[in-house]
Every structure is written in C-alpha cells, then in structure tokens.
Amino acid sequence: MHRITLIPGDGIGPEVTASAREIVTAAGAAVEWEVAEAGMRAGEKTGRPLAESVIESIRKNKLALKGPTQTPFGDPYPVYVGDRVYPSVAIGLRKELGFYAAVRPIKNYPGVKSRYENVDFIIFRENSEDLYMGIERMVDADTAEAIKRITRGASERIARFAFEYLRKLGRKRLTVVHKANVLKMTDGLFLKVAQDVARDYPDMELDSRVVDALCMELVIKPESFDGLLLQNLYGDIVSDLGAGLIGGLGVAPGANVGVDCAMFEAVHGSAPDIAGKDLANPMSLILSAMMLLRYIGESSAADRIDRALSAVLSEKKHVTRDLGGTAGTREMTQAIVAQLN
C-alpha cells in the first residue's frame, strides 16, 4: 500500500483532485490519501501557505499528488519555509524537496481538439539553475542584471534522468536544446555534458537543436520529436508551447521528481473563475495521478485508466465544455469511473 500526500489547493483545485483520487481507487490501485492543506486558502486559514507539516508529509510519503495553488501577493501571507521565503507554493515545494527534474509528457488524446497529429513526445526540464536561481541585482537605476548559472553535476543529473526515463519506455531519442551558437559557456557546458553523458548509453541516440529553431520545428513537425532535454528557463517556455500543440494546459500532466521523493501535479492554474461550479476539467489532474501510478510500479491501475479516459474522450458524451461538452467535472468522472467497472 502506498501512501500518498494529497494537496487539493486552491480554486478548482478540490474538485479535480477529487475527480482524480474517486478514479485512482476505481482502478484498484493500491494506495491511500493523507490530506495536506496549501496555498491560498490555506494562508488564509493559518498565515501559512506552506506549512512545514505539508514539506514533513511528502518527506514521509516519498510521494505527492498536488491541485493548483494560488500564489499569494504580498503580505499578510508570504510563502515562508521556516526563515526562507518562496515567490510561489509550487517553487517552494520544488526548492524545499530538491525536485531538479521537470517532466512534461506532451501527447495527443482522442476526441481532445488539436492543429496536430501523433503527437507525443516528453519533455525533461532541468529544475534547479539557470536564470530561475534569482540571482538578480540593480547595477545602477537604469540596469539591471541577472546570472544564469550551468553546472556540470546538475547538468549530467538531469542528462541521465532523461536517458533513463526513455530507456524504461523504450524510445530511442534524447534531443538537447540550447543556445550554445550565442552562451557559448553556459549553454555550452549543458550541450557538451549531454553529449558526454549520451556514451554511457550507446543504445539511444542523441542530437540536438538550437532553441529558437526547436521552437520552430515543434509548430511544423512536432510528431518528429521523442524526448526533449532542456535548461529551466527554455523547459518553461517549451512545456507551455507543447501543451499547445495538443489542445492545452487543462490536457497536459506533469511531475517533479527529486532523489528520493516525487510530485504529480495538474499545469493548469487554479481558475478561481469557475470554482465550486462542477466546470473544471479534470483531465490534467487524473493524468498526471497515472504518471503517478507509472511511478510507483502500479502500471496495471494506470493503462485501466487511460483505456476509460480514452473512451470517454472519443465518445464525447461526458466530457467538459472546453473538449467539445456539455458534462461538468462530477458528470465527467462518473463516466470514467463507469468505463473502469
């Protein structure tokens, strides 16, 4: 039995991580919930919205399944961890429980509205550098500046996290994306790492692109793609690119992995807009639960779930209004849930 902390957060955040947890114990995984409360709402209940009893239960658990947070703005509720201070729950979360790896799978569903086709590839975004480290300054009061820092170590980590991950999966090929025609040090350093590290795995093949043409190809041909391995700042632009490609953030799953612990998270927003009103889709939530199920060896629970998903999605019947209709949020699982029985 695996224990999983579950972190409903804020706006729709309840509702699809209800939807997900209802549908992960229809599949007959073999898990069990420990509620922890944050964000916004929880801010707003205890001045706290990362508390360390949330940071001490993923600890534990080794494991996580996280709804969106709000990002509070300014005081009275400022994200602190013990002295430290966070922009954000979710880079708290990241920073305190040393996730370096970002994994966004990027994959067309049926029945989910797209521009494109076969569709599916995964994109790995190094988690712990690069200009995303913060390291800022005012150098007089008309400039400003900001470091990007590359490391070797984090560099080849998240290089071999990539390989391996292709390698359970059976793809083929990693390709790294840089700028290293312009940072020749930087990006230059992440390119040369990659490609040292692409020795240790002779079965697989490696090539690489420069971002702006990466970005370029992913609207022409992005069923040509298998596995994409990039810095912070470009995974971040890229994951929201490949989210397009395939209909959307609300259609997109993803995963923070760390050395010993791991979270599952949807990459939409919280949508306060629509909370409490049964209209959120849930599907971003209840795919990133089977990249959990994935995770944790319950493989059987996670292709149950993804058959049921498919089907409902092709029929079209009991899906959300923003994949074509009328069903709300409760309505939708249902019929996920029905598919499983």
Ligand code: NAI
Contents of the next structure:
Amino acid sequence: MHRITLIPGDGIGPEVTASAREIVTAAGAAVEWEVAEAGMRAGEKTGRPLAESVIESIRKNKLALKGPTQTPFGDPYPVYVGDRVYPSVAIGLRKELGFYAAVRPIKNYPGVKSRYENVDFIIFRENSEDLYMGIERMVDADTAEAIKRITRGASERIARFAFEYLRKLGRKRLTVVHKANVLKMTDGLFLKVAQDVARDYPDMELDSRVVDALCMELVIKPESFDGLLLQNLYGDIVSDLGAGLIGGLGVAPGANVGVDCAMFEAVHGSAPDIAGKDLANPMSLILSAMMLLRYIGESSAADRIDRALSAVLSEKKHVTRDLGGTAGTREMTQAIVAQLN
Ligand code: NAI
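Structure of the form predicted together with this ligand, please, following the form predicted on its own?
Okay, now the whole complex, with that chain kicking things off.
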C-alpha cells in the first residue's frame, strides 16, 4: 500500500482533488491518502500557508498529489518555513523538497479540442538553476543584468532523469534543446553533458534543436517528438507552448521530482471565478494522478483510468463546459467511475 500526501489546496482544488481521489480508488490502486492542508485557506485558518507538518508529510510518504494553491494578488505574500521565506506555497514546496525536474506530458486526448492530432511527447525541464533563479542586479539606474549559471552536475542529473523516464515508457528518442550557437559556454555545457550522458543509453537516440527552431517545428509537426530536454527558462516557455498544442493549460498534468520525493499537480491554478460551483474540469488533476500511479508502478490502474477518461471524453455526454459539455465536476467524475466499474 502506497501512502500519499493529498493537498486539496484552494479554489477548485478541493473539488478536483476529491474527483481524482475517487477515481484512483475506483481503479483499485493500492494507495491510501494522508490529507495535509496548505495554501491560502490554510493560511487564513492557522496563519501558516505552508506548515512544516505538510513538508514533513511529503518527506515521509515521498509522494504527494497537490491541488492548486492560491497566491493573493497585490500585497507581498510571504510564506514562512522556519526562517526561510518564499513568494508562494508552490515555490516553497519546490525549494524545500528539492524538486529538480519538472515533467509535463503533452498528449492529445479524444474529444479535447486542439489544432493537432497524435501529439504525444514529454517535456523534461531542469528546475534548479539557469536565469530562472532570478539572480539580478541594477548595474546603474538604466542598466540591469541577470546571471545565467549552468552546472555539469544539474545538467547531468536532468539528462539522466529524462533518459531513464523515457526508457521506462519504452520510448527511444530525446531531443536536447539549447541556444549553444550563441551561448557557447552555458548552453554549450548543457548540450555537451546531454551528449556525454547519451553514451550510457546506446539503445536510445539523442538529437538536438536550437530553441527557436524547435518552437517553429513544434507548431508545424508536434507529433514528431518523443521527449524534450530543456533548461529552466526555455522549459518554462516551451511547456506552455506544449499545453497550447493539446487544448490549453486546463488539460495538462505535471510532476515535480526530487531526489527523495515527487509531487504531482495540475498545471492550472485555483480558478477562484468558478470555485465551489461544481464547474471545474477535473481532467488535469486526474492525469496528474495517473502520472503518480505510473511513477509508483501502478501502471495497470493508470491504464484503466486512461481508458475510462478517454471513453468519457470521446462520448462528450458527461464533460464539463470548458470541454463543450454541460456536466459538472461531480457528473464527469461519476461517468469516469462508471466506466471503471
Ligand atoms: P487559473 O488557471 O486558476 O485560471 C485561469 C482561467 O482558467 C480561469 O478562467 C479559470 O476559471 C479557468 N480554469 C482553470 N482551471 C480550470 C479547470 N480545471 N476547469 C475549468 N476552468 C478552469 O489561473 P489564474 O486565474 O491566473 O490563477 C488563479 C490563482 O491560482 C492564483 O492565485 C495563482 O497564483 C494560482 N495558481 C496556482 C498554481 C499552483 O498551485 N501550481 C498554478 C497557477 C496558478
């Protein structure tokens, strides 16, 4: 039995996590849940948006399924963990738990409107360094600079992670994305390390693309890719491009993986405009739960959910409004559960 920390989160979070939980249980997966509250609601109740106990729960269970957490707009929103302070719960969790890899599958689903067909690739984004660390300074009143730091260690760790992940899925091709023609040292190092690591995976193929050319190729023939390996900032941008290829952020799942633990979450936010109205599409969190199941070796339960979800999406009778239907979160969940029974 796998014990998983479940963070319901804010806004539509409790609705979509309840849906995913019910579907995972109906699929017969050997999991049990440990609910841990984090986010704005938890902050209002206890004064702590991200309590140490939540981090401890994930460290202990090594696995988490997370609903979106809300960051209030406007005033600064300091999230304290011990004497460390973060701008949001999501960033606090990422840093405290050392999630160095962000994984985002980009896959078409039947019945989900998209300009493309047969898209099915995985984005591996290095999550611990690069310009994204925000090391910036004003040189003088009219000049600002940022530091891009790339290390062999972090580059090797994400390259190995991507090869292993793809190999487990029986996939053969990884594309490393860079701008080494201009950034010869930083991107040159990232590219060189990926090529070095590739020698340990002779059964797989590594090719490369310059990031701008990749973006064009992605909108022309996205079905031609298997896996993309990117640094942090390129990964951030190309991830949203990827979501756009398959119907938007509302249908994209994601995982954050560290040395000891992994956290799976929907890519969308807490959608305060539709919270508590039974309008939220639970698909992104269900897909995130399926990733979690595959990660822990419960692949047959994940495959069953995949088939049930695909059947409901194709039929289009019990899908939420954003998918062109009239169903609520509950009705769509029940339809998927019915397919599983
Ligand atoms: P959002 O993704 O919450 O909402 C954008 C639009 O998409 C809204 O119109 C919303 O109703 C719709 N939408 C989102 N998810 C949906 C779903 N499952 N079903 C149907 N419609 C859906 O983005 P927004 O408004 O920028 O952010 C709201 C809050 O969420 C903010 O406080 C933000 O910080 C937080 N957020 C949290 C994330 C996390 O915890 N990982 C990620 C992104 C945002």
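Note that this is a predicted model, so its numbers are computed, not measured. Superpose the two forms; the largest set of C-alphas matching within 1.5 Å is the rigid core. Numbering follows the first chain given and starts at 1.
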With both forms fit on the core, has Asp83 moved 2 Å or more by CA between these two forms?
-> no
